[in-house]
Amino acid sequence: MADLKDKVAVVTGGSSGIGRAIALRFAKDGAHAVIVGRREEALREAAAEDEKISYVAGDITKNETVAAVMAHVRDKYGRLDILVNNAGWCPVKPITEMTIADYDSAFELDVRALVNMTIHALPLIRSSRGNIINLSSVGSTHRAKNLSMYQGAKAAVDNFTRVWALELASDGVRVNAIAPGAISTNIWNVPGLSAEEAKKHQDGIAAGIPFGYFGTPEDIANMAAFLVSDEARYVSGGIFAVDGAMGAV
């Protein structure tokens, strides 16, 4: 376990999947976690799992939501030690069917919202000499058909991570990214498939993973807990694969 006693973290996309697992892990390790997302009922359910978790409901592509998150952090805790930029969207469509609206949607959430949240969190993060974790993807370096908008956005996230690590090093702020591979979350649920078809779909994906199986959100949370701990005090500017060796191919 990492020693995160009395640290304060913001985790976007925290109502389910990877974000929820990270928030729960941080709370288990002693931190106060503020989860952010659009679905208030799901946020409420996640927050009910640990008294150290609170939430702000809203769309982080909107300035008013970002402002509400920062106001909540200042009013409730008065500090911020960790920002996890986890929220994202993955359109699956070939360029022959893509519209500029698909580009706008992907980059608005996966890139612009991440930058905006970071800018607004920085005064508190710099004051605490804290940590920023960005969620990237194995797809930022290992391309696949029909994922150009998502993979292009995550490539931008990788480069922001490295540049910010350089810029903020003198402030004692560490910036890293985690690049998940195939993780078992709702993102793999394809509408319209029967249970048998859905299993076949997931088995086909698993066949392309050297480990042969999907990771779990907790696998990502374990890496996040390490990266924000004092054990990683000399680690910044890294893109850390948690992908069952997919990125090694």
Ligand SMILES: NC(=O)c1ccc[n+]([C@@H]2O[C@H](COP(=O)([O-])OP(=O)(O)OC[C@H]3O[C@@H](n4cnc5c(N)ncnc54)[C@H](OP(=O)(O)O)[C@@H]3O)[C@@H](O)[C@H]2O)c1
Given for the second form:
Amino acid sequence: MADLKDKVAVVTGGSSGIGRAIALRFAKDGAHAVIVGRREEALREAAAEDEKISYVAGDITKNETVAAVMAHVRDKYGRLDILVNNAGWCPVKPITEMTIADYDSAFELDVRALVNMTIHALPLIRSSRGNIINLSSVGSTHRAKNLSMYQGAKAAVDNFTRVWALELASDGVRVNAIAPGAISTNIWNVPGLSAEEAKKHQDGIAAGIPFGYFGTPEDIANMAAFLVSDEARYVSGGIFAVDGAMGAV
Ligand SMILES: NC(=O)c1ccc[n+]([C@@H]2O[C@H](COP(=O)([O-])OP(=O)(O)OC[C@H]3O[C@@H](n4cnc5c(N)ncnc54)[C@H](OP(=O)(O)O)[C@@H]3O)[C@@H](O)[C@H]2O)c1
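Moving on from the form predicted alone, please list the structure of the form predicted together with the named molecule.
In what comes next, the whole complex appears, and the chain from above leads the way.
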């Protein structure tokens, strides 16, 4: 358990899945967590789980949402110790079907929003000698068809992570990424499948994981809690796999 008492964290995409689990874990460990997403009802439900969680509803690709998050943090807490750039995903299709609008939507969320949020959070993160965690993916190093936008974007996330770790080392700011494998969240729900087809689809994916089963959002939250703890004080610039050995293949 990390001692996060009186720390303040922003977790983008905290309305479901991995971001929600990270926010809940940070709150359990004593931090105040601000979650961000487009679905206000889902944010409200997540925030109801712990009184130390608050939320800002909005699309993180929009400059005004980033500004609203930082205004909320300054007004409500006056400090920021942890930024988790978690919101992400993109269209799944081969290059033969890709449009430049698909590319824009992928890179606006997975890369531009992550950079924009970091730029705006950095003054407070530097003041607190805090932590940044970016959500990468096993896909940044292990290629699969139809995922070039996602895997290209996550490869960029890896290198932003490493270079920021170098640039911010002298400020005492640590920057790391977590590279999940297959974690059981909404992103694995293929629209339009029957329950039987969905199970078959998920079983097929699980069969390709060396552990033979999906991880949970809490598995990722455990790694996030370690990375922001004092036990990780000498850890920066790393891309940490949490993937049931998928990345070892
Ligand atoms: N699950 C996996 O197997 C896996 C594997 C590798 C990497 N990852 C990475 O882990 C991260 C979290 O994914 P997840 O699996 O937890 O998926 P998820 O349950 O679908 O969560 C995605 C979160 O991002 C938010 N989000 C999406 N677009 C947004 C936008 N434009 N503005 C604000 N928030 C936005 C969503 O909130 P709203 O819908 O409310 O906007 C949601 O809270 C992503 O970066 C993903 O690439 C996941």
